[in-house]
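Let's start with one chain on its own, the form predicted alone, as structure tokens.
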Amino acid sequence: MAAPMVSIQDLVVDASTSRGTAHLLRGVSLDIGRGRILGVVGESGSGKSTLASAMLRLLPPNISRLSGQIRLDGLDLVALAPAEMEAIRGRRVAMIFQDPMTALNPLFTVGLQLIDVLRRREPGLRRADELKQAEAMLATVGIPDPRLRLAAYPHQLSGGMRQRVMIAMALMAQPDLLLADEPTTALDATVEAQIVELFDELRQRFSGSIVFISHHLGLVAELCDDLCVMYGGVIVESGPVTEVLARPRHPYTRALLDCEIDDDASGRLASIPGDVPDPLTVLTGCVFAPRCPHAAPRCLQGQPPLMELEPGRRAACIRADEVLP
């Protein structure tokens, strides 16, 4: 088996507030593999965005604890200096983030953007040269008349093509990983759907992997080759997507399906009962367990590990095979 592009060991994330410690990751391991797609999902608050900015080294500075290992082709993201991680960042490793309409520089043209990005890369270009790099690839990302929106600023362009503008500026930087942290969110569903086949005709031309942060299965299961299902900070469920979402092993995994809104979907919509975990809150029994349906004294012991159950499917339930065979 080809070792995989992404190794994260044990990663914690701590943050400080004025209620105390907030425990954002919780000994998060996971591995992605060389040219997959990996779907997150999970509950707003369950830690998805917080990994992809663990991974680029984003984070707020009240995180009072980054530990254990992100390792991309064996070198360890976590260790490096903060000039060494600036060399790594918006170079191997890009981000396209959640919401176009903030993320784009309002006071500087989509042309300029772009070529700054192309700057980091490939420093010492004629001007001719980047803009035409720059016009290809807008091209690319399916924005009509390039020429001219390389001249337009951000307020000139639509949601949705603000968001190809920043498909285009990660694409640009040829990175190893591409994060994409819930990239639809902001758009209307004809607009997220174009973003979708998107990313889907990107990756016959892409050859890193992508993390793609999504709340909507639906969505996951059209784009990612594997599924990652997360809440509360921890990992509870990972896997082929198709074999995930066929066959969940994780209750939590079957709640989010059973709360998926069908397009013929009639009567009361399902929902998950109780709140997700308060991030001050220490883990004493499974994360899961103050929701969860089949819990158990047993399930009050620990929070379970992240257990394979069958090749390429890992889940952190002590009743996998009891209740959800």
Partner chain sequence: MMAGLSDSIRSGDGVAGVLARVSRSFTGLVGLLIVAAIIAIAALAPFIAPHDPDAIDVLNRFSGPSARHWLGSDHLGRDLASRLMHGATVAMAVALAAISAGLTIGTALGILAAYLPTRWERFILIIFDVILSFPSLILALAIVAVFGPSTVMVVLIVAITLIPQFGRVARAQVLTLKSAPFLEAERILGASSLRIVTSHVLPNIVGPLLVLASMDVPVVITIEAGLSFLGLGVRPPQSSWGTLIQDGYQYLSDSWIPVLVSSVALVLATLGFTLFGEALRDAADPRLNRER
Contents of the next structure:
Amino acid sequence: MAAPMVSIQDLVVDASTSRGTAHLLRGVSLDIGRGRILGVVGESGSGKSTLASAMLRLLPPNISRLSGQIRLDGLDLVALAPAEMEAIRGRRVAMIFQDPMTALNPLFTVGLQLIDVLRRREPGLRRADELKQAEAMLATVGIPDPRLRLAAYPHQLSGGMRQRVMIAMALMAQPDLLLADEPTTALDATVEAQIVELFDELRQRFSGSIVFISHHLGLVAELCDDLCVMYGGVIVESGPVTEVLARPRHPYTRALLDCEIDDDASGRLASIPGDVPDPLTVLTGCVFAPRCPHAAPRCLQGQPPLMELEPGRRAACIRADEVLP
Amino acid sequence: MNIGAVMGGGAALAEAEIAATPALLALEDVGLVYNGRVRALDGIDLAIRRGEIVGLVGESGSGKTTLCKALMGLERVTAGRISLGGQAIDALIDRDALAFRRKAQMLLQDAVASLSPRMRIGRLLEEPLRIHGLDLGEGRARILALLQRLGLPPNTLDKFPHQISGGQARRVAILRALVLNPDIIVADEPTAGLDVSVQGDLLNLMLDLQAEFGLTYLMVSHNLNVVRRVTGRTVVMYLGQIVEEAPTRALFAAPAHPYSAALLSTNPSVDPARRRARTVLKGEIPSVVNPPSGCRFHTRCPQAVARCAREAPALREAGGGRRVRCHFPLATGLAQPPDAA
Amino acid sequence: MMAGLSDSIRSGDGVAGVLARVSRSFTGLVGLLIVAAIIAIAALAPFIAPHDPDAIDVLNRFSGPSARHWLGSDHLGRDLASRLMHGATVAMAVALAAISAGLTIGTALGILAAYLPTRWERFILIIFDVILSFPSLILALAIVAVFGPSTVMVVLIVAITLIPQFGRVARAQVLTLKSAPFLEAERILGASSLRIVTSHVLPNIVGPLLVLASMDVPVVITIEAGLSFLGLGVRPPQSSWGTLIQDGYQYLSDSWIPVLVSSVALVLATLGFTLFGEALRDAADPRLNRER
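Same protein, different state: after the form predicted alone, show the form predicted in complex with its partner chain.
Now the full complex is given, and it begins with the chain already shown.
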């Protein structure tokens, strides 16, 4: 297999808060294959959004530590100067947010915002060509009457249309890496289905890699190639999505799958007892040990690394072979 | 409390038993028009019997939130009649609003935001007692007992709403409703924003409480898995109308309305074997200000014909306790009367 | 998502917490100290003033600062330090009375405007505009012309001119709060409108109103001093910073000390309350708070 598009090594992100230092990412290592869609799932506080922000180097101002490596085609984004990162962001790495209204400028037309992205990639095009490309891109993301929509302002579009415009803007940059942070969460079910369908189509025409962040395991299962499960700022399991879901190797993934309500069965619903870890605590044992049904004394002796258990399958559990073979 | 002793889980009461009891909450041809033209609710007919858990699904603009508000007397309907225990709620509210509030309670979608931010939880829990002039000493004892029953640590009482988790805020909101001992609880998106690892706990609790206190639930949710698992009957709304109503199992097994079918098909599943072929509807939900002519769904319906644009279908019985608002309902197999074969 | 990142001002951190945040900036600390000193002096003037402020001692007119008269004496030989301290009492009393009256009435009208039907809302807003359209000094002159000068009149005039700004802020606050889920939740529980306003709306809008009130103190002090300077406010022999400046001004050729010390007192008070008010506003604004 070719070298991965993105290779993240031991990424640590701390933030200083009034209560102390919050450990948002506690040493994350991850590879994203070329042309693959990676689904990142996790509950609140798992660090999945921080991971996306770190890849864009768009972290909040109270970040006190950012260490490790994020290699995009060999180029370490963590080590780049802010000005150099500026050239990467929105060009080689693009992002789609949950709420497109916060990312679109309300004062400019859709067309102008698309052209703006295009000019960064390809300065000096003729106006007519720019408009033509912008129109073609709107058509690609399934916006009816694209020529008319170029003149529309964001508030004149519905939520689903705005999200399509966001996707069009991201694609306009022809990025190597597209980050999508809960892109369908704010949408209605039938509109969400349209956007999921669009992502499904995009994978044919888009050559870059996509990171799809979601709390919705079912959605990730349908859309993604690879899966990465995060918990408390740690990646606990990663691997091809079908294999991970069919046969999880980390107790947290197992527990999360059990919580999915997916049948007509009656009886009690599953849950995971306990609370998500406080980002302020320093890990002394496995991050999931306090809620893990299989926790043993040796699980309390440090967070296990993400180990390759079989080709392509990784889990951060020292008892994986015993409890989830 | 008369039916308190039923088993927990699922649709708590046997269907036959429910069908025998008179409707606790009945809506007859209810309509709500804003400013003379926004038809937020149109011809809603629905009966909810004591002890039932009814699910309500639909997208934005479907009118489900408006319906909840109308049920709670927060919005006055402009047509038809809503009755609780046989009495029109408008009359109930005019006569004794507090008595009505003790019968019907609602859990709002954003539980944290539904708690007054500058009051401690303890004080917030006492609010219903103070509002209704109930005995504080007795009420406090009840609150403490419920606190334990709902799995809230005692120190919750001293905290402020922003200091507790989303799951705890939901429990506090439920407790506030339970203090009044209501007959029916309308729950608007009870699990929205909750992590999957805790939503099961909350739903289990709600089911247990339903059995213990003889509650009736109307549960609004966009999470189809939750509706499927928890409710006994499901109502599907589209643009202010009920388009289908059926026993939950029957609906999920074979929806009869094309909109229900499309909506259910969008529900992603972790299990590849259970995945349905996605029916992706064209376009977006039209506005209630100017709803489509004829069948309101015809602009997006994959099988609409000319008649659908002209003629508005009625909500008709389709057998097996199912009602559908469609000229050409999908074959369900279950809808046939037993002697038809 | 990122727990603890936003530690904005929230409920439950009490007066001590707010004051601690105010004193975190240098200007805020200076403002807080001046305000505390002035309030203490104003409250304790009868006990800490070295002399009777009205005791005339014509033999010792315009005596310079000495151990007996810390800041010297005025044209009637009255102790300037004592008169300044009692002047602080008057200034603070007028500010307290006028601002609390303006705050109460303005807030009540503002809340009413937000809740009443549009017709009544417009009526209240027009009243606010009418009051605002009068220059406060002209309004004061008009009222004094009719009723004659007195401290009560000063309080009344200032209170009336303050009503619109409190009313407008209160109305704006209520309008943003009106559709908040927690108010709907209270309504579902059966709470009356009065209860919702007093127990749930008010506690959530007092913050900005109190900030506004503290920023108004220097304004009120200068209006009071100004009116008194013109002889339209506090009546002699009662001491007010305005009358002190006026007296000193008339005898400027005999001594510059009375004008200087009373003006410095006025400037210090204005500065102190302004700095304090600004720091309070910053402390109460979570957006500004997070940037640090």
